[in-house]
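In structure tokens, one chain follows: the form predicted on its own.
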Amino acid sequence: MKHSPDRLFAQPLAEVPDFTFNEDVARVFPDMIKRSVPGYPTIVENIGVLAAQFAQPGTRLYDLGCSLGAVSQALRRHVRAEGCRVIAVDNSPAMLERCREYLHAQDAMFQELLRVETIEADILALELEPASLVAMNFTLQFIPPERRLELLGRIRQVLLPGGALILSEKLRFADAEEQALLGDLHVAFKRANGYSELEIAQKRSAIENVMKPDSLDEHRQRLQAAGFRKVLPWFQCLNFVSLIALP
């Protein structure tokens, strides 16, 4: 599938509304993202590669808030655990929508393909179902903060012994020192892929609001007391981190 390049923040906007996963994103997302979030494409391979480490055969793999599927896809291709099924849910029916189609397209590609089911919902309100994986790739920055530890812990709750949960998230630090450099080398890493002063800054208006980062302690703690016994960062670069959580 084609896709277009971010241009979403290129004009001055008399006012910048908040950021929404609509169908402008999601017209643009691939590119965004990579261009946005430095590390975005190894994390998401190294989802499929760790999550068939996880995967038990005929179990449910979740992808909540799965985008455009990038993740849905990666566990498509590295997990060979017979009989296990991909759940990919989303509240935005622009993402769903597009996600579908990467979803076919990768069918036209490839065989016996793990199954996977799109569903439009929101991952609060979801009745979540027993399952050895789940991943959450930069999803719960999304979520409110007071309903974040909730949610862990019902994924918590139908995870299997001997499954995991693998979270991505922005970091914020504690430290004023860190944040200003990390910060600062992020808007470095996006000035080098070709984003101006102008959408980079007017692409933080639009986000600021709804999306809130933790800290690395702040995860750990949250996770703990959602009953994860174990939180392991496998992947970090600048102020993105990729978690590994263990029931």
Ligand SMILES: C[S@@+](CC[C@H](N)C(=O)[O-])C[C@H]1O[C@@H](n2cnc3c(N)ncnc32)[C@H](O)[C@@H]1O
Second form
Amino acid sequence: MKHSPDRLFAQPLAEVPDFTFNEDVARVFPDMIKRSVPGYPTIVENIGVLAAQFAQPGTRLYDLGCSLGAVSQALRRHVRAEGCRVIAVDNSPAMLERCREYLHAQDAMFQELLRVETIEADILALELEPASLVAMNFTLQFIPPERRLELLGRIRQVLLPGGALILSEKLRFADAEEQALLGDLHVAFKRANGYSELEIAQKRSAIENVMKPDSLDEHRQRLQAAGFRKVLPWFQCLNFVSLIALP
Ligand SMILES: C[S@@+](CC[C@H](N)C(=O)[O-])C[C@H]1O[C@@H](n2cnc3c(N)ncnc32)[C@H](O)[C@@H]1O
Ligand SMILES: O=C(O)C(=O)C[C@]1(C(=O)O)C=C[C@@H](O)C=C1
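Structure of the form predicted together with the named molecule, please, following the form predicted on its own?
Time for the whole complex; same chain goes first.
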């Protein structure tokens, strides 16, 4: 599959539009997310490894906000429980079209083992069914904050005993000094990955109205309010974290 380097914000824009997961973003997304999210390849691969410990035979594994299906592909590489089915959901037609192509390319190796169904839908409107694993890799931060508890509550309701939610998010920090330092370190990460000051600034203004990160405390409290009994971070790199939440 052909994907291109991310130069979406390289030229000065008269006005920076709000960030959306459109065709332009879908085309450069593998490069964009790898250069923007510290630890992304490690997180994705290890979601597969963790999922293999929670997946139960004959159950559903959800990948909510699947984008190009990186997590679904990792699930296929690692989960060995019999008769599981991956349900990959995204509301961006551009993302989902490419996701289907990538998964199709992987079918030859894994179709027998782990079937994948892709669904173009708003996860807030989707009827969830019983599942042993739900992964939301950098998706909740794009859900309107006032809808997050309700969504997590519905996920908690469908999770089977012994299952898990794996939730990865960008973090904000209540402490101003921590916020400033980790924000600066994240900018340094982007710079080290070849983004210019202009690209970093324009991406920030594109994303600030659409992506609303929470603090780790807010995540813990909300997950507990949604009925999860245990929340444990298994990965953090700078201001990006991944949590395991147990029903
Ligand atoms: C940062 S990307 C996720 C990256 C992906 N999980 C991965 O690991 O490569 C966020 C995705 O969530 C999707 N999304 C945002 N809001 C959504 C919603 N309400 N319903 C379904 N998908 C949504 C976006 O279209 C986008 O593809
Ligand atoms: O915080 C940023 O600047 C990011 O680029 C983060 C982030 C994300 O966490 O999902 C935002 C959107 C992009 O699609 C990829 C990465």
